[in-house]
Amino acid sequence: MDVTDDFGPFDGRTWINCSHQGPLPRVAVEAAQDAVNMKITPHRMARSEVFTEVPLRLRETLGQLVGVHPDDIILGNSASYGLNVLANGVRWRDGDEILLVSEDFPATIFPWLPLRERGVRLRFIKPEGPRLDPTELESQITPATRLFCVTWVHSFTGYAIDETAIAQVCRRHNVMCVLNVSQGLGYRQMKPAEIGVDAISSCGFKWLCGPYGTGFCWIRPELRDTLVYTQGYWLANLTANDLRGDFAYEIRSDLGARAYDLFCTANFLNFMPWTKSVEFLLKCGIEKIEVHNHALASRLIDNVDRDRFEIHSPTGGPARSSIVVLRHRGEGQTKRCFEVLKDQAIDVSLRKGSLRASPHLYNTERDIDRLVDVLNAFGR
């Protein structure tokens, strides 16, 4: 896969850090410029249709990405947004329990913390291995357990859970299964309705290569219909054309998932380029992107000096992702190596004392070789 002409320029740097920020492809940059031009010449925004067309096209694109009906997509600005819709919408009972995983990414944990003040108990599972096994989850479920939330691909380790088996455990015990899919969606296939999870939530600015401040969620319609509705947005219930005549101040009952959208869903500056980014990924093919990314990850794993660097992410099998986590064996050397990489214009992340490399479709074998050369020369 060669899409190098569709991204950049990167100012001479090698960006192997998609798990932090995914760059905009050029088609998205053009869409962003078009959105800016619309604001420069606001008569182009006066057409009421554009306020409908922008979120509609994004819904259709995201629905195609995850294999659900576009009307069931909730548009947000982060993974946290969708999790908060659930946290604030489920009809909790005093004594209900939510299961979470110790050391999970903060975005997967924080939305549930305020529920402690409402009598909901939060209990953390500490897996025996680097990822939660479905049998461990099953052993922790009690009659009080209402919901389990976990990250699909762990940001700090690169391990992916067995989402199908996890969903099956939750279904057997009538427990809501919720996934933060931000670190997998864009290079791994995710069809939530097929695997049986109750909800997924994702940001759009990592592997989906959208602007910062983008995200969406999908909630199983049967669950969504039971949520407490806590927000009222006028433009979800009316159109700009309605303002030209008489209208009623009433919440519509036919909004479906749109009732939970982030306000201002005709988010031209963010949603127009993000739509183009996701369309670009779909055109490339998610399965092909995964093959490309895994080949780059393998190139790093196979060529880094293993006598000097430990690999903390999976090197193969279904738990593997496009995130490679490694640490120098020398005391305090990993952070120093991170600084050397920055000086050499190679961008990765430093997370929990480890280096995190995350190549995506725009990266090449040459990028990985540059990273390997600097790593293997470090300290010599």
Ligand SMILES: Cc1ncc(COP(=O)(O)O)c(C=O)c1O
Second form
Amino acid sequence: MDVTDDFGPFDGRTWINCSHQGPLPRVAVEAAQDAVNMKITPHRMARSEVFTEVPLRLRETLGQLVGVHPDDIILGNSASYGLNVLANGVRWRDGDEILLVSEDFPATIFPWLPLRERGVRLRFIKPEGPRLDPTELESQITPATRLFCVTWVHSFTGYAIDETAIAQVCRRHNVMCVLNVSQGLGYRQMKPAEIGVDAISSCGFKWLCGPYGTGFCWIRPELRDTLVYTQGYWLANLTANDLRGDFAYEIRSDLGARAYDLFCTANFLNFMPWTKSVEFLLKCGIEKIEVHNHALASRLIDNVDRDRFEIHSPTGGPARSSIVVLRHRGEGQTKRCFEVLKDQAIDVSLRKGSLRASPHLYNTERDIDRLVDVLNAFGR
Ligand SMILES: Cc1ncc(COP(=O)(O)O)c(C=O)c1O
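Form predicted on its own done; form predicted together with this ligand now:
Below, the chain from earlier opens the complete complex, with every other chain and molecule after it.
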């Protein structure tokens, strides 16, 4: 895969840090410019159809990405948004319990915290190994458990859970299964309706290469229909065209997922480019991107000096992702190493005391070799 001309320029830097921010492909930059032009000369926004076309096209693209009907996509601005829709929408009963995983990414935990005030108990599972085993989940479910929420690919460890087995455990016990898929979607196949989870939520600004402030969620329609509707939004119920004549101040009964969209759903500056980004990924092919990313991660794992660096993310098997987590064996050296990389114009993250490299479709073998060269020369 060679898409280097479709991204950048990167100011001469090597960005191996997609799990922090994914860059916009050029087609998305052009779409962002179109959105800016519309606002410079607002007569271009006078055609009221653009307010419906922009979200419609994004829904179609995201629906294709995760294999669900576009009408079932809820548009938001983050992973947190979708999880909050659920936290606020489920009809909780006193004594209900939510299971979470300790040390999960904060975005997967915080949406549920306010529910403690509403009589919902939160219980944290501490996995024995580096990722939660489905049997551990099963052993923790009680008759009070209503929902389980976990991150698909862990931001700090690079481990992916066995989403199919986890979903099966939840189904067996009639527990809602919710996944934060932010660190996997864009290079791993995720078909939530097929594997039987109840909801997924994702940000759009990492592996989906959208602008910051994008996200979406999918909630199984049968579950969505049971949620409390709390957020009356005029443009979900009316169009700007309706204002030209008489209209009713009434909530439509056929809103479906749109009832839960973030307000100002025709978010031109963000959604026009994001649509182009996801279309671009789909054109490249998610499976091909996974193979590409996998090869780059392997190149790093295979070539870094293991006498000096230990790998904390999985080095093989289905738990592997495009996130490689490594740490220098010397006391305090990992942080120094991070600084040296930055000075050498190579960007990775420092998370929980480890380096996190996360290559995506725009990265090349040369990028990985540059990273390996600096790592292997470090402290010599
Ligand atoms: C697993 C995971 N979820 C979500 C996010 C971002 O959260 P939000 O989109 O709610 O800001 C991150 C960012 O690092 C993440 O790693």
